[in-house]
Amino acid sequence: MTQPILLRVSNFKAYVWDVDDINILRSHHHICGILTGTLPHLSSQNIFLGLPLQLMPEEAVLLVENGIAVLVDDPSAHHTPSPSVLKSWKEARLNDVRQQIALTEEKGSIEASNPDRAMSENAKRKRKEREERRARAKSDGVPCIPAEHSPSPRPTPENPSQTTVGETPDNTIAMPSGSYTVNIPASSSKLEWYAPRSHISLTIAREAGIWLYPSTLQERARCGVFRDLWEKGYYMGGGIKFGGEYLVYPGDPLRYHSHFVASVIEAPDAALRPMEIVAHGRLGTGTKKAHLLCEWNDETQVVSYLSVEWAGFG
(Lines of atoms letter the chains of each structure in order from A and count residues from 1; the text may use other names and numbers.)
(Lines give C-alpha, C1' and ligand atoms only; values in the text may rest on other atoms or scores of the structure.)
Protein backbone atom coordinates (compact mmCIF):
# COMPACT_ATOMS: atom_id res chain seq x y z
CA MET A 1 0.00 0.00 0.00
CA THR A 2 1.32 3.46 -0.92
CA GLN A 3 2.19 5.67 2.02
CA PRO A 4 0.13 8.89 2.22
CA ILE A 5 1.89 12.13 1.41
CA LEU A 6 2.72 14.31 4.41
CA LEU A 7 1.28 17.81 4.23
CA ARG A 8 3.22 19.75 6.85
CA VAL A 9 0.94 22.40 8.32
CA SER A 10 2.26 25.63 9.77
CA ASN A 11 0.07 28.64 10.54
CA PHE A 12 -2.93 26.87 8.90
CA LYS A 13 -1.07 26.52 5.59
CA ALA A 14 -0.10 23.18 4.02
CA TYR A 15 3.38 22.64 2.60
CA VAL A 16 5.10 19.77 0.76
CA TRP A 17 8.85 19.47 1.31
CA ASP A 18 9.67 16.25 -0.53
CA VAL A 19 10.56 16.53 -4.23
CA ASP A 20 9.26 13.02 -4.97
CA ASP A 21 5.91 13.87 -3.36
CA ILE A 22 5.68 17.02 -5.49
CA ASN A 23 6.29 14.96 -8.60
CA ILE A 24 3.58 12.45 -7.61
CA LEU A 25 1.06 15.21 -6.86
CA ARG A 26 1.64 16.87 -10.21
CA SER A 27 1.91 13.84 -12.48
CA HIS A 28 -0.68 11.55 -10.88
CA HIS A 29 -3.14 13.83 -9.07
CA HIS A 30 -3.21 17.08 -11.11
CA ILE A 31 -2.12 19.13 -8.08
CA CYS A 32 0.40 21.89 -8.85
CA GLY A 33 0.63 24.22 -5.85
CA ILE A 34 3.07 27.13 -5.73
CA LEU A 35 6.79 26.97 -4.97
CA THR A 36 7.55 29.51 -2.24
CA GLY A 37 11.14 28.79 -1.16
CA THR A 38 14.39 30.42 -2.26
CA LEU A 39 17.22 28.76 -4.18
CA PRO A 40 20.81 29.36 -2.97
CA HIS A 41 23.22 31.17 -5.32
CA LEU A 42 20.38 32.21 -7.63
CA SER A 43 20.02 35.91 -8.43
CA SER A 44 16.40 36.01 -9.67
CA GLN A 45 14.75 34.94 -6.45
CA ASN A 46 11.38 36.38 -7.50
CA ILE A 47 11.28 34.26 -10.68
CA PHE A 48 12.87 30.90 -9.87
CA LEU A 49 11.64 29.54 -6.56
CA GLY A 50 12.22 26.25 -4.77
CA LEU A 51 10.93 24.14 -1.90
CA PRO A 52 8.59 24.10 -0.11
CA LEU A 53 5.50 23.77 -2.28
CA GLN A 54 2.54 25.60 -0.77
CA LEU A 55 -0.87 24.16 -1.54
CA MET A 56 -4.12 26.04 -1.87
CA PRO A 57 -6.53 25.14 0.96
CA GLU A 58 -8.83 23.49 -1.59
CA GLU A 59 -5.96 21.29 -2.81
CA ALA A 60 -5.12 20.18 0.72
CA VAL A 61 -8.78 19.42 1.53
CA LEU A 62 -9.16 17.37 -1.66
CA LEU A 63 -6.02 15.31 -0.97
CA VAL A 64 -6.99 14.55 2.64
CA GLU A 65 -10.60 13.66 1.79
CA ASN A 66 -9.40 11.28 -0.94
CA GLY A 67 -6.90 9.61 1.37
CA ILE A 68 -3.95 10.73 -0.76
CA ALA A 69 -2.35 12.81 1.98
CA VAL A 70 -2.45 13.43 5.72
CA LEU A 71 -1.99 16.62 7.70
CA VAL A 72 0.97 16.95 10.05
CA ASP A 73 1.46 19.61 12.73
CA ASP A 74 5.04 20.38 11.73
CA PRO A 75 6.07 22.85 14.49
CA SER A 76 5.14 20.39 17.27
CA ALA A 77 6.83 17.46 15.47
CA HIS A 78 10.29 18.80 16.28
CA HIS A 79 11.25 17.70 19.79
CA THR A 80 14.32 18.71 21.79
CA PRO A 81 17.06 16.09 21.29
CA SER A 82 19.05 14.72 24.21
CA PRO A 83 22.78 15.60 24.39
CA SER A 84 23.79 12.03 23.47
CA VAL A 85 21.49 11.96 20.42
CA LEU A 86 22.72 15.38 19.31
CA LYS A 87 26.36 14.30 19.73
CA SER A 88 25.86 11.15 17.64
CA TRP A 89 24.10 13.19 14.95
CA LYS A 90 27.02 15.65 14.80
CA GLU A 91 29.56 12.83 14.56
CA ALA A 92 27.61 11.16 11.74
CA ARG A 93 27.36 14.44 9.86
CA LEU A 94 31.09 15.14 10.24
CA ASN A 95 31.96 11.62 9.10
CA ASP A 96 29.86 12.15 5.99
CA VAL A 97 31.63 15.48 5.35
CA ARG A 98 35.05 13.82 5.73
CA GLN A 99 34.12 11.11 3.25
CA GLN A 100 33.00 13.67 0.69
CA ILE A 101 36.19 15.71 1.18
CA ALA A 102 38.32 12.58 0.81
CA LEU A 103 36.60 11.72 -2.47
CA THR A 104 37.09 15.30 -3.71
CA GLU A 105 40.81 15.23 -2.86
CA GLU A 106 41.24 11.84 -4.50
CA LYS A 107 39.55 13.10 -7.67
CA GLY A 108 41.73 16.23 -7.62
CA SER A 109 44.94 14.22 -7.29
CA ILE A 110 43.93 12.01 -10.23
CA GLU A 111 43.21 15.05 -12.39
CA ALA A 112 46.49 16.71 -11.34
CA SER A 113 48.48 13.63 -12.32
CA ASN A 114 46.83 13.57 -15.75
CA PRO A 115 45.88 17.17 -16.65
CA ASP A 116 45.01 16.36 -20.27
CA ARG A 117 42.30 13.98 -19.08
CA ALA A 118 40.63 16.62 -16.93
CA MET A 119 40.67 19.25 -19.68
CA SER A 120 37.86 19.58 -22.14
CA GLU A 121 38.40 19.78 -25.87
CA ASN A 122 37.78 23.52 -25.80
CA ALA A 123 40.41 24.01 -23.09
CA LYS A 124 42.93 21.90 -25.04
CA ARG A 125 42.30 24.00 -28.16
CA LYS A 126 42.83 27.26 -26.26
CA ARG A 127 46.05 25.93 -24.70
CA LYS A 128 47.34 24.96 -28.15
CA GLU A 129 46.52 28.43 -29.51
CA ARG A 130 48.39 30.09 -26.63
CA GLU A 131 51.44 27.91 -27.22
CA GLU A 132 51.39 28.77 -30.94
CA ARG A 133 51.20 32.51 -30.20
CA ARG A 134 54.13 32.26 -27.81
CA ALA A 135 56.14 30.35 -30.41
CA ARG A 136 55.42 32.97 -33.10
CA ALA A 137 56.29 35.83 -30.77
CA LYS A 138 59.56 34.13 -29.80
CA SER A 139 60.53 33.58 -33.43
CA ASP A 140 59.83 37.25 -34.26
CA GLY A 141 61.99 38.40 -31.36
CA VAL A 142 59.09 40.06 -29.50
CA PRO A 143 59.05 39.32 -25.78
CA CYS A 144 55.92 37.45 -24.81
CA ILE A 145 54.31 38.83 -21.69
CA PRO A 146 51.89 36.26 -20.32
CA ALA A 147 48.56 37.59 -19.17
CA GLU A 148 47.85 37.50 -15.50
CA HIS A 149 45.65 34.62 -14.65
CA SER A 150 43.20 35.44 -11.91
CA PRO A 151 42.06 32.47 -9.88
CA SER A 152 38.91 31.07 -11.40
CA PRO A 153 35.85 31.30 -9.14
CA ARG A 154 34.62 28.17 -7.55
CA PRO A 155 31.75 26.72 -9.62
CA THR A 156 28.31 27.27 -8.19
CA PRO A 157 26.76 23.94 -7.21
CA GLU A 158 23.73 22.95 -9.25
CA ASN A 159 22.15 21.23 -6.28
CA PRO A 160 20.48 23.80 -3.97
CA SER A 161 21.24 21.58 -0.97
CA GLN A 162 25.01 21.96 -1.52
CA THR A 163 27.00 24.39 0.58
CA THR A 164 30.61 25.36 1.08
CA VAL A 165 32.38 24.39 4.28
CA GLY A 166 34.92 27.03 5.16
CA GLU A 167 35.25 26.61 8.87
CA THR A 168 35.14 23.85 11.38
CA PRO A 169 31.54 22.65 12.00
CA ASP A 170 32.52 21.44 15.43
CA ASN A 171 35.29 23.21 17.35
CA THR A 172 36.18 20.07 19.27
CA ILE A 173 36.94 18.08 16.08
CA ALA A 174 39.63 19.23 13.65
CA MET A 175 38.60 19.47 10.00
CA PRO A 176 40.86 19.66 6.95
CA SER A 177 42.03 23.16 6.01
CA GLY A 178 40.76 24.81 2.85
CA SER A 179 37.35 25.19 1.27
CA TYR A 180 35.35 22.26 -0.03
CA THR A 181 31.94 21.78 -1.53
CA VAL A 182 29.94 19.16 0.34
CA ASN A 183 26.38 17.87 0.32
CA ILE A 184 24.48 18.31 3.58
CA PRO A 185 21.09 16.55 3.97
CA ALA A 186 18.39 19.13 4.69
CA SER A 187 15.41 16.86 5.36
CA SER A 188 14.07 16.54 8.90
CA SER A 189 12.24 13.27 8.28
CA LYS A 190 15.22 11.08 9.22
CA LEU A 191 16.13 12.93 12.40
CA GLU A 192 15.63 10.93 15.58
CA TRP A 193 13.93 13.82 17.36
CA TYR A 194 11.44 14.44 14.54
CA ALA A 195 8.20 12.61 15.40
CA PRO A 196 5.28 13.80 13.25
CA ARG A 197 1.74 12.97 14.23
CA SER A 198 -0.50 12.37 11.23
CA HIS A 199 -4.12 13.54 11.09
CA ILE A 200 -5.92 11.38 8.57
CA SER A 201 -9.14 13.41 8.40
CA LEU A 202 -10.19 17.04 8.45
CA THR A 203 -12.32 16.46 11.54
CA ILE A 204 -9.37 15.17 13.55
CA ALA A 205 -7.16 18.01 12.31
CA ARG A 206 -9.85 20.55 13.23
CA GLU A 207 -10.15 19.08 16.73
CA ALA A 208 -6.37 19.28 17.09
CA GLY A 209 -6.52 22.97 16.15
CA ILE A 210 -4.17 22.82 13.15
CA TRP A 211 -6.71 23.11 10.31
CA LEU A 212 -9.98 25.03 9.98
CA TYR A 213 -10.74 25.09 6.24
CA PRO A 214 -13.56 24.94 5.13
CA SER A 215 -15.58 26.66 7.84
CA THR A 216 -17.90 28.99 5.89
CA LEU A 217 -20.34 28.63 2.99
CA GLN A 218 -17.97 30.43 0.63
CA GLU A 219 -15.11 28.08 1.57
CA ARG A 220 -17.32 25.01 1.14
CA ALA A 221 -18.37 26.34 -2.27
CA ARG A 222 -14.74 26.79 -3.32
CA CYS A 223 -13.91 23.25 -2.23
CA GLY A 224 -16.95 21.85 -4.05
CA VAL A 225 -16.18 23.68 -7.30
CA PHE A 226 -12.50 22.76 -7.12
CA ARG A 227 -13.32 19.08 -6.61
CA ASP A 228 -15.83 19.03 -9.46
CA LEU A 229 -13.36 20.58 -11.92
CA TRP A 230 -10.59 18.29 -10.67
CA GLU A 231 -12.77 15.21 -11.20
CA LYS A 232 -13.36 16.37 -14.78
CA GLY A 233 -9.59 16.14 -15.35
CA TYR A 234 -8.64 19.80 -15.20
CA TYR A 235 -5.62 21.38 -13.53
CA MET A 236 -6.24 24.45 -11.39
CA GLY A 237 -4.08 27.40 -10.42
CA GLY A 238 -4.66 30.70 -8.68
CA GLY A 239 -6.77 33.09 -10.75
CA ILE A 240 -6.62 36.33 -8.79
CA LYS A 241 -4.58 38.06 -11.52
CA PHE A 242 -7.44 37.47 -13.96
CA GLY A 243 -10.34 38.40 -11.69
CA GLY A 244 -11.38 34.90 -10.56
CA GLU A 245 -10.67 32.21 -8.03
CA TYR A 246 -8.96 29.73 -10.37
CA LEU A 247 -7.31 29.40 -13.74
CA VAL A 248 -8.55 26.19 -15.37
CA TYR A 249 -6.09 24.29 -17.56
CA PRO A 250 -6.88 21.34 -19.86
CA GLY A 251 -3.51 19.79 -18.95
CA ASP A 252 -0.30 20.52 -17.09
CA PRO A 253 0.22 24.32 -16.90
CA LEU A 254 3.80 23.79 -18.09
CA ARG A 255 2.41 22.58 -21.42
CA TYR A 256 -0.96 24.33 -21.84
CA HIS A 257 -2.48 27.77 -21.51
CA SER A 258 -5.56 28.08 -19.34
CA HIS A 259 -8.92 27.98 -21.13
CA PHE A 260 -11.11 29.40 -18.35
CA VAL A 261 -11.04 31.84 -15.47
CA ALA A 262 -13.38 30.41 -12.83
CA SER A 263 -15.37 32.46 -10.31
CA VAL A 264 -17.23 30.74 -7.49
CA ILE A 265 -20.81 31.71 -6.65
CA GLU A 266 -21.58 30.28 -3.22
CA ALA A 267 -25.35 29.84 -3.62
CA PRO A 268 -28.09 29.84 -6.32
CA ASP A 269 -29.65 32.94 -4.77
CA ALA A 270 -26.37 34.87 -4.45
CA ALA A 271 -26.45 38.37 -5.95
CA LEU A 272 -24.54 38.96 -9.19
CA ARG A 273 -24.58 42.44 -10.72
CA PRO A 274 -24.78 42.88 -14.51
CA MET A 275 -21.62 44.98 -14.46
CA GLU A 276 -19.73 42.05 -12.95
CA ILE A 277 -20.82 39.81 -15.82
CA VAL A 278 -19.73 42.44 -18.37
CA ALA A 279 -16.38 42.92 -16.62
CA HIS A 280 -15.74 39.18 -16.44
CA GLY A 281 -16.62 38.74 -20.11
CA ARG A 282 -14.43 41.56 -21.37
CA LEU A 283 -11.47 40.68 -19.14
CA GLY A 284 -11.63 37.03 -20.11
CA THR A 285 -11.82 37.81 -23.81
CA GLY A 286 -8.98 40.32 -23.51
CA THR A 287 -6.76 37.57 -22.07
CA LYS A 288 -7.98 34.95 -24.59
CA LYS A 289 -9.99 33.00 -22.03
CA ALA A 290 -13.64 32.36 -21.30
CA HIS A 291 -14.91 33.34 -17.87
CA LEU A 292 -16.59 30.48 -16.03
CA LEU A 293 -19.28 31.25 -13.47
CA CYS A 294 -19.47 28.27 -11.09
CA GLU A 295 -22.61 28.13 -8.96
CA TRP A 296 -22.50 25.88 -5.89
CA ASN A 297 -25.62 24.39 -4.31
CA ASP A 298 -24.78 23.47 -0.73
CA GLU A 299 -27.93 21.36 -0.30
CA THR A 300 -27.57 19.16 -3.37
CA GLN A 301 -23.76 19.37 -3.55
CA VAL A 302 -24.02 20.09 -7.29
CA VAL A 303 -22.12 22.66 -9.39
CA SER A 304 -23.72 24.53 -12.31
CA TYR A 305 -21.55 26.27 -14.92
CA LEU A 306 -22.10 29.25 -17.18
CA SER A 307 -19.34 30.56 -19.48
CA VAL A 308 -19.20 34.21 -20.51
CA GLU A 309 -17.44 35.55 -23.61
CA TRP A 310 -17.50 38.99 -25.27
CA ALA A 311 -19.39 38.66 -28.54
CA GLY A 312 -17.87 41.77 -30.13
CA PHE A 313 -21.11 43.37 -31.28
CA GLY A 314 -23.00 46.43 -30.12
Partner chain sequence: MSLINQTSHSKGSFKSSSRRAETARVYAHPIPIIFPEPTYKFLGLSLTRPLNPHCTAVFDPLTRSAWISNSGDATLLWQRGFFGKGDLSRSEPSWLARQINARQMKGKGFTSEEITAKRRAERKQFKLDRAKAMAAAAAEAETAFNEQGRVIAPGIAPDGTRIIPSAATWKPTSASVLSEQSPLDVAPGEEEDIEPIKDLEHLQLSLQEAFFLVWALDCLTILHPETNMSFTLAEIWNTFQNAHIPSSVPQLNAPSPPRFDNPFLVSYIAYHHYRSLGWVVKSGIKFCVDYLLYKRGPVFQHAEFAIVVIPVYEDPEDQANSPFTLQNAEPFTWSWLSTINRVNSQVQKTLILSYITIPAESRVSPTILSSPACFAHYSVREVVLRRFIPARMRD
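Could I have the structure of this protein in the form predicted in complex with the partner chain, to go alongside the form predicted on its own above?
FYI, this one's just the chain on its own, none of its partners or other molecules.
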Protein backbone atom coordinates (compact mmCIF):
# COMPACT_ATOMS: atom_id res chain seq x y z
CA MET A 1 0.00 0.00 0.00
CA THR A 2 1.64 3.19 -1.15
CA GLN A 3 1.80 6.18 1.11
CA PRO A 4 -0.85 8.80 0.45
CA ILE A 5 0.36 11.96 -1.18
CA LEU A 6 0.63 14.98 1.08
CA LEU A 7 -1.34 18.01 -0.06
CA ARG A 8 0.00 21.13 1.64
CA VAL A 9 -2.86 23.36 2.67
CA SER A 10 -2.53 27.01 3.56
CA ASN A 11 -5.21 29.69 3.35
CA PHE A 12 -7.64 26.98 2.24
CA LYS A 13 -5.67 26.22 -0.92
CA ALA A 14 -4.03 22.86 -1.63
CA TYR A 15 -0.53 22.81 -3.09
CA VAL A 16 1.81 20.06 -4.25
CA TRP A 17 5.51 20.82 -3.88
CA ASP A 18 7.16 17.54 -4.80
CA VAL A 19 7.71 16.90 -8.48
CA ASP A 20 7.43 13.13 -8.03
CA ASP A 21 4.03 13.61 -6.45
CA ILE A 22 2.98 15.78 -9.36
CA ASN A 23 4.07 13.00 -11.67
CA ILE A 24 2.05 10.39 -9.82
CA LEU A 25 -1.02 12.59 -9.70
CA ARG A 26 -0.82 13.21 -13.41
CA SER A 27 0.20 9.81 -14.71
CA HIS A 28 -1.65 7.50 -12.34
CA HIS A 29 -4.60 9.54 -11.23
CA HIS A 30 -5.09 11.89 -14.21
CA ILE A 31 -5.24 14.95 -11.96
CA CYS A 32 -3.36 17.88 -13.49
CA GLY A 33 -3.77 20.95 -11.31
CA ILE A 34 -2.22 24.19 -12.48
CA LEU A 35 1.38 25.31 -12.07
CA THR A 36 1.50 28.73 -10.56
CA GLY A 37 5.04 29.63 -9.60
CA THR A 38 7.95 31.30 -11.34
CA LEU A 39 10.36 29.05 -13.18
CA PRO A 40 13.67 30.39 -11.92
CA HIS A 41 15.52 29.98 -15.21
CA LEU A 42 12.66 31.45 -17.27
CA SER A 43 11.36 34.11 -14.97
CA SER A 44 10.21 36.76 -17.46
CA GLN A 45 7.26 35.03 -19.02
CA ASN A 46 3.93 33.63 -17.91
CA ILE A 47 3.41 30.73 -20.25
CA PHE A 48 5.64 28.14 -18.63
CA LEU A 49 5.26 28.29 -14.88
CA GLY A 50 6.79 26.16 -12.15
CA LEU A 51 6.17 24.94 -8.62
CA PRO A 52 3.92 24.92 -6.70
CA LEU A 53 1.13 22.99 -8.36
CA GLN A 54 -2.18 24.49 -7.26
CA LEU A 55 -5.07 22.06 -7.15
CA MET A 56 -8.66 23.05 -7.76
CA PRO A 57 -10.63 22.46 -4.57
CA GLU A 58 -12.61 19.74 -6.37
CA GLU A 59 -9.39 17.94 -7.22
CA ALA A 60 -8.21 17.98 -3.61
CA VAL A 61 -11.60 16.79 -2.37
CA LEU A 62 -11.60 13.88 -4.78
CA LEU A 63 -8.09 12.80 -3.88
CA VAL A 64 -8.79 12.84 -0.17
CA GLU A 65 -12.13 11.09 -0.51
CA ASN A 66 -10.47 8.34 -2.54
CA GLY A 67 -7.66 7.94 -0.03
CA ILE A 68 -5.02 8.94 -2.58
CA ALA A 69 -3.99 12.00 -0.63
CA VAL A 70 -4.23 13.58 2.78
CA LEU A 71 -4.31 17.22 3.82
CA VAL A 72 -1.50 18.80 5.79
CA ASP A 73 -1.71 22.13 7.54
CA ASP A 74 1.46 23.62 6.16
CA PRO A 75 2.01 26.64 8.40
CA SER A 76 1.97 24.51 11.53
CA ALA A 77 4.12 21.85 9.90
CA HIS A 78 7.07 24.20 9.81
CA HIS A 79 8.41 24.06 13.35
CA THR A 80 11.02 26.34 14.74
CA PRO A 81 14.43 24.73 14.58
CA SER A 82 16.49 24.75 17.74
CA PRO A 83 19.90 26.38 17.67
CA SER A 84 21.59 23.02 17.57
CA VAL A 85 19.59 21.97 14.53
CA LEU A 86 20.51 25.23 12.89
CA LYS A 87 24.12 24.59 13.69
CA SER A 88 24.11 21.25 11.91
CA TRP A 89 22.31 22.85 8.99
CA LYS A 90 24.97 25.49 8.76
CA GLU A 91 27.76 22.97 8.92
CA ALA A 92 26.22 20.93 6.16
CA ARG A 93 26.00 24.03 4.02
CA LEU A 94 29.55 24.96 4.77
CA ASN A 95 30.75 21.57 3.64
CA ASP A 96 28.82 21.88 0.44
CA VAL A 97 30.29 25.29 -0.19
CA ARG A 98 33.78 24.07 0.45
CA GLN A 99 33.27 21.25 -2.04
CA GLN A 100 32.02 23.70 -4.62
CA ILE A 101 35.01 25.93 -4.17
CA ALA A 102 37.38 23.01 -4.32
CA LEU A 103 35.85 21.91 -7.59
CA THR A 104 36.17 25.41 -8.95
CA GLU A 105 39.81 25.57 -8.00
CA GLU A 106 40.43 22.27 -9.71
CA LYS A 107 38.74 23.41 -12.85
CA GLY A 108 40.58 26.68 -12.71
CA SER A 109 43.94 24.99 -12.41
CA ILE A 110 43.19 22.69 -15.35
CA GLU A 111 42.25 25.68 -17.42
CA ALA A 112 45.30 27.54 -16.26
CA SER A 113 47.57 24.76 -17.49
CA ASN A 114 45.96 24.66 -20.93
CA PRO A 115 44.90 28.20 -21.40
CA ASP A 116 44.93 28.32 -25.15
CA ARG A 117 43.06 25.15 -25.85
CA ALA A 118 40.45 25.73 -23.13
CA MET A 119 39.92 29.31 -24.15
CA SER A 120 39.63 28.60 -27.82
CA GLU A 121 37.15 25.80 -27.27
CA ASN A 122 35.14 28.02 -25.02
CA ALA A 123 35.36 30.92 -27.38
CA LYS A 124 34.43 28.72 -30.30
CA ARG A 125 31.34 27.46 -28.53
CA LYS A 126 30.27 30.95 -27.55
CA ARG A 127 30.72 32.25 -31.05
CA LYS A 128 28.65 29.41 -32.48
CA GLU A 129 25.83 30.10 -30.08
CA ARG A 130 25.84 33.77 -30.89
CA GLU A 131 25.60 33.03 -34.58
CA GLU A 132 22.81 30.55 -34.13
CA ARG A 133 20.86 33.03 -32.12
CA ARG A 134 21.26 35.72 -34.71
CA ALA A 135 20.21 33.45 -37.56
CA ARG A 136 17.19 32.24 -35.67
CA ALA A 137 16.03 35.74 -34.78
CA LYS A 138 16.34 36.83 -38.39
CA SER A 139 14.48 33.91 -39.95
CA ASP A 140 11.69 33.67 -37.43
CA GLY A 141 10.96 37.31 -36.90
CA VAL A 142 9.15 36.07 -33.85
CA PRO A 143 9.56 37.97 -30.62
CA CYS A 144 11.78 36.05 -28.29
CA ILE A 145 11.64 35.95 -24.58
CA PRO A 146 14.96 37.05 -23.26
CA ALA A 147 16.66 34.38 -21.27
CA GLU A 148 18.02 34.99 -17.87
CA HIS A 149 21.32 36.78 -17.72
CA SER A 150 21.54 37.29 -14.04
CA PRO A 151 22.09 35.68 -11.74
CA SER A 152 24.44 33.24 -13.35
CA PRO A 153 24.15 29.99 -11.55
CA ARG A 154 27.71 28.87 -12.03
CA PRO A 155 30.51 30.28 -9.96
CA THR A 156 32.82 32.35 -12.06
CA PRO A 157 36.04 30.49 -12.71
CA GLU A 158 38.07 33.66 -12.91
CA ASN A 159 38.83 33.92 -9.24
CA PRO A 160 40.14 30.58 -8.18
CA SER A 161 42.62 32.07 -5.86
CA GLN A 162 40.36 34.12 -3.69
CA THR A 163 39.10 31.34 -1.53
CA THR A 164 39.97 31.64 2.07
CA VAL A 165 38.38 29.99 4.97
CA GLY A 166 39.00 32.10 7.93
CA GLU A 167 38.46 31.49 11.56
CA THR A 168 36.90 34.16 13.68
CA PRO A 169 38.00 34.84 17.21
CA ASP A 170 35.14 33.02 18.95
CA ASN A 171 35.89 29.84 17.12
CA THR A 172 32.98 29.93 14.69
CA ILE A 173 33.58 29.19 11.07
CA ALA A 174 32.79 32.04 8.74
CA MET A 175 31.54 31.48 5.20
CA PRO A 176 34.31 31.42 2.66
CA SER A 177 34.70 34.51 0.64
CA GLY A 178 34.88 32.98 -2.79
CA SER A 179 31.82 32.77 -4.92
CA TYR A 180 29.65 29.72 -4.69
CA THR A 181 26.02 29.01 -5.30
CA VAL A 182 23.40 29.65 -2.69
CA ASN A 183 20.52 27.27 -2.97
CA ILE A 184 16.98 28.19 -1.99
CA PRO A 185 15.11 24.92 -1.52
CA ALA A 186 11.73 24.73 -3.16
CA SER A 187 10.13 22.06 -1.03
CA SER A 188 10.44 21.76 2.74
CA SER A 189 10.41 17.97 2.82
CA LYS A 190 14.14 17.70 3.33
CA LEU A 191 14.29 20.25 6.12
CA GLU A 192 14.82 18.75 9.51
CA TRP A 193 12.30 20.95 11.22
CA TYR A 194 9.44 20.17 8.84
CA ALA A 195 7.01 17.72 10.43
CA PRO A 196 3.67 17.49 8.65
CA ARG A 197 0.61 16.12 10.39
CA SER A 198 -1.92 14.51 8.12
CA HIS A 199 -5.64 15.05 8.31
CA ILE A 200 -6.88 11.90 6.74
CA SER A 201 -10.42 12.91 6.00
CA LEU A 202 -12.27 16.03 4.97
CA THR A 203 -14.32 15.97 8.15
CA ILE A 204 -11.23 15.99 10.31
CA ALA A 205 -9.74 18.78 8.24
CA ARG A 206 -12.98 20.74 8.52
CA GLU A 207 -12.99 20.34 12.27
CA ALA A 208 -9.41 21.48 12.43
CA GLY A 209 -10.51 24.53 10.51
CA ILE A 210 -8.10 24.15 7.63
CA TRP A 211 -10.46 23.07 4.84
CA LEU A 212 -14.04 24.09 4.13
CA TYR A 213 -14.84 22.92 0.61
CA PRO A 214 -17.54 21.98 -0.34
CA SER A 215 -19.91 23.98 1.82
CA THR A 216 -22.64 25.23 -0.54
CA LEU A 217 -24.88 23.51 -3.04
CA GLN A 218 -22.95 25.00 -5.92
CA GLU A 219 -19.69 23.63 -4.50
CA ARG A 220 -21.20 20.21 -3.92
CA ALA A 221 -22.48 20.19 -7.46
CA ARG A 222 -19.02 20.99 -8.77
CA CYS A 223 -17.48 18.21 -6.72
CA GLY A 224 -20.12 15.76 -7.88
CA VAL A 225 -19.73 16.56 -11.55
CA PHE A 226 -15.95 16.60 -11.33
CA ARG A 227 -15.92 13.21 -9.66
CA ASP A 228 -18.29 11.71 -12.20
CA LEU A 229 -16.23 12.90 -15.15
CA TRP A 230 -13.05 11.75 -13.42
CA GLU A 231 -14.46 8.30 -12.82
CA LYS A 232 -15.13 8.07 -16.54
CA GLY A 233 -11.41 8.51 -17.09
CA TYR A 234 -11.25 12.10 -18.32
CA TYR A 235 -8.63 14.71 -17.52
CA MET A 236 -10.04 18.10 -16.50
CA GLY A 237 -8.71 21.62 -16.80
CA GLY A 238 -10.09 25.06 -15.99
CA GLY A 239 -12.84 26.20 -18.36
CA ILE A 240 -13.70 29.77 -17.43
CA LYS A 241 -12.11 31.16 -20.55
CA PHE A 242 -14.15 28.83 -22.73
CA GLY A 243 -17.57 29.47 -21.26
CA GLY A 244 -17.76 26.65 -18.78
CA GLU A 245 -16.42 25.23 -15.56
CA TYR A 246 -14.09 22.59 -16.98
CA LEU A 247 -12.35 21.57 -20.16
CA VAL A 248 -12.71 17.83 -20.55
CA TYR A 249 -9.86 15.93 -22.22
CA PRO A 250 -9.77 12.32 -23.40
CA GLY A 251 -6.10 12.13 -22.47
CA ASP A 252 -3.26 14.20 -21.07
CA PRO A 253 -3.76 17.87 -22.03
CA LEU A 254 -0.10 17.98 -23.03
CA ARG A 255 -0.91 15.86 -26.06
CA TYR A 256 -4.64 15.83 -26.69
CA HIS A 257 -7.32 18.37 -27.48
CA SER A 258 -10.27 18.69 -25.21
CA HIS A 259 -13.53 17.26 -26.45
CA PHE A 260 -15.95 19.11 -24.23
CA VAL A 261 -16.47 22.27 -22.28
CA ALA A 262 -18.50 21.32 -19.22
CA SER A 263 -20.91 23.56 -17.31
CA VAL A 264 -22.20 22.59 -13.91
CA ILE A 265 -25.91 23.03 -13.26
CA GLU A 266 -26.49 22.81 -9.58
CA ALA A 267 -30.01 21.38 -9.43
CA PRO A 268 -32.55 19.71 -11.72
CA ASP A 269 -34.83 22.75 -11.45
CA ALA A 270 -32.16 25.40 -11.96
CA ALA A 271 -33.06 27.89 -14.68
CA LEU A 272 -31.34 27.71 -18.02
CA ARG A 273 -31.63 30.67 -20.33
CA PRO A 274 -31.92 30.29 -24.10
CA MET A 275 -29.03 32.71 -24.45
CA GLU A 276 -26.82 30.30 -22.53
CA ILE A 277 -27.55 27.60 -25.05
CA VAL A 278 -26.73 29.98 -27.89
CA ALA A 279 -23.46 30.90 -26.21
CA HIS A 280 -22.49 27.32 -25.52
CA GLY A 281 -23.31 26.29 -29.05
CA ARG A 282 -21.25 29.08 -30.55
CA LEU A 283 -18.17 28.68 -28.43
CA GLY A 284 -17.77 24.98 -28.81
CA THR A 285 -18.13 24.80 -32.57
CA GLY A 286 -15.30 27.14 -33.45
CA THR A 287 -12.84 24.85 -31.76
CA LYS A 288 -14.34 21.43 -32.53
CA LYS A 289 -15.69 20.96 -29.05
CA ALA A 290 -19.17 20.19 -27.86
CA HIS A 291 -20.64 21.80 -24.81
CA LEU A 292 -21.61 19.54 -21.97
CA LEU A 293 -24.37 20.54 -19.57
CA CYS A 294 -23.84 18.55 -16.38
CA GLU A 295 -26.75 18.55 -13.99
CA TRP A 296 -26.23 17.58 -10.39
CA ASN A 297 -29.00 16.10 -8.31
CA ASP A 298 -28.11 16.69 -4.70
CA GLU A 299 -30.63 14.15 -3.43
CA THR A 300 -29.76 11.21 -5.61
CA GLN A 301 -26.10 12.28 -5.98
CA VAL A 302 -26.33 11.52 -9.69
CA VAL A 303 -25.06 13.54 -12.66
CA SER A 304 -27.04 13.74 -15.91
CA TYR A 305 -25.50 14.98 -19.12
CA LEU A 306 -26.71 16.86 -22.17
CA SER A 307 -24.39 17.88 -24.95
CA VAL A 308 -24.95 20.91 -27.14
CA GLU A 309 -23.56 21.38 -30.62
CA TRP A 310 -24.19 24.02 -33.26
CA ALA A 311 -26.30 22.55 -36.02
CA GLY A 312 -27.01 25.42 -38.38
CA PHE A 313 -29.98 25.74 -40.65
CA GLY A 314 -29.95 26.03 -44.40
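All values reported here derive from a predicted model rather than from experimental measurement. Positions refer to the first chain, counted from 1. Rigid core here is just the name for the largest C-alpha set that superposes within 1.5 Å across the two forms.
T36: CA moves less than 2 Å between these two forms after rigid-core fitting. Positional change of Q45 between these two forms reaches 2 Å or more at the C-alpha, relative to the superposed core.
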